[in-house]
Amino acid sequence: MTFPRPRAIVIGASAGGFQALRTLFPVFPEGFPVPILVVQHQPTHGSGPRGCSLLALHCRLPVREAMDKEPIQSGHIVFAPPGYHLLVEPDFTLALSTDPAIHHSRPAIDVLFETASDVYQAGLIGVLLTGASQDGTAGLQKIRQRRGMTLVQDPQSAESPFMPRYAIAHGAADQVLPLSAIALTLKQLGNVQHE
């Protein structure tokens, strides 16, 4: 199965996610042509902005928290703020929501993945990393239904393997890869030229 160059990448992570993202982010070169949207489960009153700042030290792309109604920009990494679901709107803007938690999480990975798949269709890559929740599986399934690509971290390389194992068991993964291979795949796909 072949895939076009992605129009967007969505990433979901929970327990152990910040360390995984620290490994993943440095692979993206300056000027990477695709927007990257991230849900990392964290406490509502946790260190969201501080976490973004720390991750920005390991990345050549701008890293920040999402703002409601802002346009999606290529080459930017945008995180869901603590306590808010992150959604992609049909006009390629971001929206923040305080709707109820899903799988005990707000932000929820499924909300981002599902709304992004509605907008980007086959042009979306969904990436599910380490975590201790079933969040993200339904979103990956929807991405696959829309003919997007889904990458799931190999549970053996995950700090918390439950979330990737759950996704794999429910048929949500196109590819199961260690973190280093996910990074290389995203870099290569992001730099494929449109025909």
Given for the second form:
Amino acid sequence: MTFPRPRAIVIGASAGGFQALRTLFPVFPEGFPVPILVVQHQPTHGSGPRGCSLLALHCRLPVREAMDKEPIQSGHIVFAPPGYHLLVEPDFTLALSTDPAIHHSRPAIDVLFETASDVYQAGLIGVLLTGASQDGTAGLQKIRQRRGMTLVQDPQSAESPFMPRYAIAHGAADQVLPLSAIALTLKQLGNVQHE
Amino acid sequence: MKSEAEIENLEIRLLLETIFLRYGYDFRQYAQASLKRRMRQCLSECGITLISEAIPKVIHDRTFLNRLVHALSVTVTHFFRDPLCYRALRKQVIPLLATYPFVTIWHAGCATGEEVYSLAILLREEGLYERVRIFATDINDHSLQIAKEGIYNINSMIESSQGYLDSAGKGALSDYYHSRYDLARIHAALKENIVFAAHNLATDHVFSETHLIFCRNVLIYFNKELTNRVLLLFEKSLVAGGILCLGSHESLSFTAVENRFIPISRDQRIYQQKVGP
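Okay, that's the form predicted on its own, but what's the structure of the form predicted together with its partner chain?
The next block holds the full complex; its first chain is the one shown before.
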């Protein structure tokens, strides 16, 4: 497969997502040369430590919640904070918004995917994992329009198959893969040298 | 050869320039990604496919202009958003404010008013409300009107009850409104010391001798230049040792005023202006 090294990876997950991300994240080696931006649907008023700090324990890359206007960095995994949409600005910084929820979600996967695709164009990989929402499909379609690559978790391997199935049914998936194959693909894409 | 995306960016620039030159509303320094999303959505609801089609329409059609300005500037919020921020205010900021005989607060970007009434409730419970004046400002006239009326959907109030309790509230949120059918009307007593006014952070000037500036989830809509302009405006508006409270994911790092403030609650993004040079 010939695809140049991506300029960014965006990942969307909903119900069952934390478990899936726990499987995915350990595959990234230290110094992974691509930034990774994540929307995981979660309740705004949770108690206990935030999901992303728990995931940091399973990962060699730094994991944190996004701050508004921070520069996007390769080899960092950055989550949308609960209650905020996460967006990519044309100067490769992150932005947040408190605009209304989309598909009942804030953060919404579509908002991250669409704004990242505006900026990274064909250099973007979009990954949609387990979930029970329609969120993410429009975003993947946008990434495909711009000739980026979209990977969707095989619904049979997803804890909650609705979200990936919805994306596949709407022609938003370039490849449908089980989680382990998604992990391997992302790792390999990171190893590709820039042309 | 320009790409499709570059052409769209060009159209957006022309439209924003047109709105500014024709009416003086300045969205040219808003953060682009969310502005673009809002613009696309508003135009598609108006049946407009190409952004440039909106240019002649915005010049000649005031109703359309109002609709677009509303879509670009509206923000949504709720009572006691981020309860931990209010808790930190109670614990760390109220004692500082209590040392002044009279306290001026500027809530910049008050939207539909939920957070300014939350602040008023907190000040009342901490015994400070009688010597406070709150200036609550927003660019969006429609939002400001809702804020002034202080009438909200009862369900949103009920949903915010937990936030009120988590903010270390001393009673119940329902102590502060009358409900009738599906509406909740904020008690008039809470409005007494609040002055609602139109103010445009992109073009308007300072407030003087302010002790606390409350500006949460507003700067996220501005680009770096405008954010710096606004932060310098805040710095000039505050008394020495005055307090600036930002949203929980906003920061003064890498801004023009970074060295002028010290964090007093790092987690909750509450800063105090340094005294002296």
